[in-house]
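Have a look below at one chain only, the form predicted alone, in structure tokens format.
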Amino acid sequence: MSWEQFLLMRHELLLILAAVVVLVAEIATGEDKNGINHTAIWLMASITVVGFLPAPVGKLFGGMYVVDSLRLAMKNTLNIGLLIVFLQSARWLNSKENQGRVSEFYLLLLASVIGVNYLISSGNFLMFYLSLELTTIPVAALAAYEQYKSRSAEAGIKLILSSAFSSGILLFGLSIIYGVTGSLDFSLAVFAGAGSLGIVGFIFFFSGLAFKISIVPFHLWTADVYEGAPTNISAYLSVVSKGAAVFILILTFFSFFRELQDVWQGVIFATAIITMTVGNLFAIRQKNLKRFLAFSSIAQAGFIFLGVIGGSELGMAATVYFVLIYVFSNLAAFGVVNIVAVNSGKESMEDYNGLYRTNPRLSLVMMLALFSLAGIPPVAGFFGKFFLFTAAAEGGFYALLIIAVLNAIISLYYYLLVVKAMFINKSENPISGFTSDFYTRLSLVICVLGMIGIGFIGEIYDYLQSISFGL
């Protein structure tokens, strides 16, 4: 293997890498682990900013591993959410309760993260199948991170006991799929033939990726799981691994499946509505915000969909550029959530009442993020849901397009539910004031400069649409 050749997997060497000064950084230090915190964080970062550099692109192990300029946008994206989940936990690390076990969370993060790279750069389904299993397996016992807690054992258990059970559903339809075309690579013509038998494998296939997606019905585990994670456990599940296994599924259907479009549209048409639907009705019901957030990030996965469904270069484009936003939006609103659990403990929406008048920046980094979740413009959720309308509607899909209006209706007023509660509602307890680590105001200044700025740079979006052609 030639250099040019090994520099295609750089960043998942480099996440290894990571990986192994973390290990090393926590043999050297004595009881005081918050050195790890340092140097995994400007690993991290570090790591981040080498992936925008111009990098080789390819194929390795006969056609196992795929790099393109597509694929690096995609990671690249979800590192900058790793990253921002890293600087939003040191605080939480140092803790009592987590003294003495913080390598172990950057060791079980980037080993997810490296399934994740690894995902998304599959070009097989054996590699497909064994990344996501090195994606999924790490977090289930970071779920169970805080063994004080029975909530989040109880959280472990069901996301590992989801995942097994997701896990032989999809290998069920592997299965199939191997059995009718011979074969396991992603290639645009070998689905084509393949008869209902082919369609079972695809159905199958599809229920198991669900499960990572939080698609409804395959929904159930995600706001017990939200709930009893450590809150950064959480904003990853949300959005880190979402955005892979969302990444993986437009990749398959638009290079394996794409003989099947009419199938696979017809799925997700039905299923994008009950998923927006579901996760809406539900996130208005909630009062503590862990649970909230769970079952918007069930109604984000649904209008994701609409950028899928059209089958077009530009619905992934405008899914890739969707799913960036939305790294930067949900992990605002899990920041704040986390940092206000950190200091006080609480996290039931009723809490939040008069938070403005004691913590005012909080306030406004949270109206930020739930303004662009609902898509509010000026922020760039609007931007984000106004491409994916957009993609809908060159498929011709209008009927779903008119739903998924009436959907960011009732989604607006749910999320206007919390900012009323910071900004309107009185308390006579409000949550006392408290000042932030410096890594914690970092990753929310991140946030809202992601917010804000994203939509009013033009030039993302026409980059991303210039590499989703020709997939």
Contents of the next structure:
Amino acid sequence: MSWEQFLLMRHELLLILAAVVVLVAEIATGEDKNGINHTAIWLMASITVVGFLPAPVGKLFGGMYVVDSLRLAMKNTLNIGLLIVFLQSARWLNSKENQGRVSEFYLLLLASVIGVNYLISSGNFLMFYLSLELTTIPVAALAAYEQYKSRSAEAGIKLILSSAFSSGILLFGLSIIYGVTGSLDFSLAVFAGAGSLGIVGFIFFFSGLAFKISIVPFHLWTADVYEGAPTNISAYLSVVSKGAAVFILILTFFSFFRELQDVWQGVIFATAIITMTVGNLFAIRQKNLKRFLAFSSIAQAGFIFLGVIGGSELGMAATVYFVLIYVFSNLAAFGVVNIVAVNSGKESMEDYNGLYRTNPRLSLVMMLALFSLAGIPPVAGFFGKFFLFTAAAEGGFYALLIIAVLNAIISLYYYLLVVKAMFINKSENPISGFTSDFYTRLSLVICVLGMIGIGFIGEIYDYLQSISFGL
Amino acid sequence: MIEGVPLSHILVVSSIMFFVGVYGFVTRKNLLTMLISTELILNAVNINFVAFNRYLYPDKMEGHFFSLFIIAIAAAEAAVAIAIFISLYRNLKSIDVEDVDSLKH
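Now show me the form predicted together with its partner chain, since the one above was the form predicted alone.
Whole complex next, starting from this chain.
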């Protein structure tokens, strides 16, 4: 194995290096840990930029590790997500109760995102399982980060137990798949002729992965964990973890499980409908904004399945494009919720009444983010949803399409409830005006640029289309 | 091949173990017992992997290696889970699921 081959793992090696640097910085610095914030953020920023440079593609370790242009684009998408989460966390980590354990936060998140990168590149079920666990276990520790709040520990428990349970189910499916195929590789045509036992294995595998994407009926942990965990961790879970699971789902469905197309189309058809509907209906009655965003992200996962179901090249491009937009819009919404919670400790919807009068710019960012999530033009979310709907229509799934459009209308209602609270509702004592720190502002600026820019720069979608593949 | 024990017998044992684990996870009220139930599930998977490897594909070792990795990761998972249980116990003085209900809509 030569030096050039190692460069294929550029993303992962750089992230490991960053984790080591943060660890050394923790040992080297004294009482004041503020420097670690800057170190971690700028390291992550440079890793994200380096990730976009043209890179060689190929396979490593006998096909266990695969990297191609599509996977590079997926990794870059999620690395941007982590960078924005880092930018939004700095202010919260500087607060008094988090003194002395700043570096843990960055270390664990970096470990988790190393898992995400390996997960996307995995070409083998062993690699897949290891990186899936590496993605989840550090986040469970982080969900319980606020050690003096029982709600935080409760979120951690719910996350670690449901993830252990789901990976158990997933593994049982993997063991059956191993039994019928005799191989753990993702390479093509291995699955041919696996028979009905293969289908059983596939269903177990899908249920395990559905826990991670929080597909209904496997979504029960989502709202509780998002509400109890620190806001930045909820943001990470809803964007980066979920995005990684969606990406590996579409990659395996389009290659390893292509023989089972009829089965997985049926499964996705059913789960997409109930996920969208249940997510939307529960989102309407939420009063806490973190819970609200949790159910909205469940509903968004249902929309993502519209891109998967057709099994076409267009569908894959639309899925990656939608996740890219979703990273910016969801993180903008979480960023606003986070900075408001850090400054005022308030996170319920009534507290946002009259926010426009005191914090006009934050309200505008929140409005753009919610418009993007709802899919209102000219924000990028509209284009993302449009391509997803096109992909489903191309596959001929008109019934699903009609339900999706109806759900998009329902989602418009509850997203606009928040906008109404901020702009129209009056409040006796609104959240007082505050100035956010540089990093939070930078993250919100990046999100706004992303939400507006991606929709209008057609080259991004064209590029994704050129590197995607269908069945 | 192990004398006189067909593959199906081993698969029946592992399937029973798996569903006992699932049942325990759903019905038990104590967090530690729930964790033990997930360990049962993982061990059922280990039995499956090793049995498939030994009976059907004895020339390659993929199944054996997979079960080794599962054991290691289950240990890591249990370590994190128990650390969080301790943190919860310090706050609530209980590790009963019925008491862990502050997050509800």
